[in-house]
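For reference, the chain that follows is the form predicted alone, supplied as structure tokens.
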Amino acid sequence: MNELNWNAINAGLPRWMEEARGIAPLGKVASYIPELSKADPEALGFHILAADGKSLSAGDCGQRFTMQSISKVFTLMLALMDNGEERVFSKVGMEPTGDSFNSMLKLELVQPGIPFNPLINAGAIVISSLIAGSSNEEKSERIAAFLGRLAGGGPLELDEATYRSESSSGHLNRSMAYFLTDNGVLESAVEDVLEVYFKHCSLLVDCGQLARMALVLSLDGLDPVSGERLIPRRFVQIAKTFMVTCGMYNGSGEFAIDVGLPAKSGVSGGILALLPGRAGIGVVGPSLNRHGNSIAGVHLLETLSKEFDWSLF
């Protein structure tokens, strides 16, 4: 893998980020969580931060956005953190689906009926119900406070208004939790951790802070900064490869061919990727394509990893 050309990454950016931008109106923004709906198709926005502090930024990277399942990375993290490997993978299965990111079928007909991975919604529910803590408050709290270190600052600020509008428009959800509980996976009460769950998706953040988080998973769970350990590095492993092989949805694979790089996108349109050992990225571009990923988003990756052959494999 190449070293960084950032002569070369800021010369391209513009162009890069126009093409992209050009074919956002060939997507749509995500409607089933109506506060979602009045993003703007058309905004898009880049951060990319190195280990050594040097970062570059286009479009509209100060556009703040919610995590949405780009925080089932870290909820995996916390969890691993605060029960081990073997209770968390009693829960969680380590494979793709192959379905969209909130498929039941497979719960029901394939045994022993616990989600696939924890990176698909049912997987991220039951993850939400290990994380530590005597309340939901706290757990929440915990979350925040955990991904806002990451991001390198304080704990991350919940957008209410879209944590509302997951809670009342999350029916489906919902049945996953009730056929979770009926199943014997999920111990906790249905509500309680869907509260956990819709808020940790609905924590808000901007590329520059992604591009962060994405830098100490590159890091292997080291502080840029200060070099100190913030996640064992077992767990970080552990979640990086679930990015390759789930982070895209069920557009995983492909992904994975046309960019070759980790990453966990979100249906607020944004994309966490990262160069391993080297940088941290962080894009918004809130139109999706038919997987559910940011559409102009992943075309700029793809861009990018082409010409600068960022491809691990």
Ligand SMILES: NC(=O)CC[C@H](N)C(=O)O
Given for the second form:
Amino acid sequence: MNELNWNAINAGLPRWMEEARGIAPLGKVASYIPELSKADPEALGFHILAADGKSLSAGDCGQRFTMQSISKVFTLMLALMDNGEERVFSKVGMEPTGDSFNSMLKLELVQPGIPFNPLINAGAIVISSLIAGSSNEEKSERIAAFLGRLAGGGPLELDEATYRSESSSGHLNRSMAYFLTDNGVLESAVEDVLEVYFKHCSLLVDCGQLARMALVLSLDGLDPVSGERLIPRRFVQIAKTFMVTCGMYNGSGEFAIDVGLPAKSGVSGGILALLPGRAGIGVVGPSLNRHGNSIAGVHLLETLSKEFDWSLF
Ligand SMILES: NC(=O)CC[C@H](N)C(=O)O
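Now that we've seen the form predicted alone, could you pull up the form predicted in complex with this ligand?
Let's see the whole complex now, leading with the same chain.
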């Protein structure tokens, strides 16, 4: 396991951050969830945390934002822990779609009518219905506690305003959930499933917490401090593979070529990325490219990956 070149990262980071921030105006902050449109398009934060506990942060790394689709990687692993592989993959597939994250096109085009993968909205909605718990509250609490544990602390906090904003504007997600019910894929009532889904998308983190969660994945599910197993290795392997094939939506191929690391983005502008066995990374930059990925965040990761030869491929 080679050491990160901390001196060089530290020396180059201010310039690379400025360069990345400079292209933020070429993208757009998400506005289909009204609450997200309040984010500062020029904000950019970065945090890297290595397995030996060394870390480095830059820019607006103290800023909190909602996890959005980044949470889908973790609900997938929790659903796998609750149900096992066979049951989960009877309800969602394993293939990239090539369509945007909120597309429902292929639900009707391909049989059986299950979502192509757990990281598009339709797939993550199905995954929300597989989280164990006797009530919506218990399911949401389990997710917030699981995510918080990986981030190194107590349960993550819900951003109520974003949750309400998502729920009241989520017509497309709602229609997908009804479609999935009609296909016999969703077992619980639409509104119950969506409450769990919208709530996990609205959990708050900062870049440091994202990096801490990413580090657990980079260590194949082990807590970096106690060494305790938090997630079975097989389920982390599944999650990391999905991150490579679908984590950046229909920009995943380009990202694999330009950056070459398992990563997951969210429409609030967050990106979680990892260097296997070595480090976790959290980035935020709310201005998005056409695929819904942080434009400055992707640029920054690309620069770092090329500079330090981080690509796995
Ligand atoms: N790409 C994303 O981050 C999408 C998540 C968002 N909560 C939605 O349902 O549309």
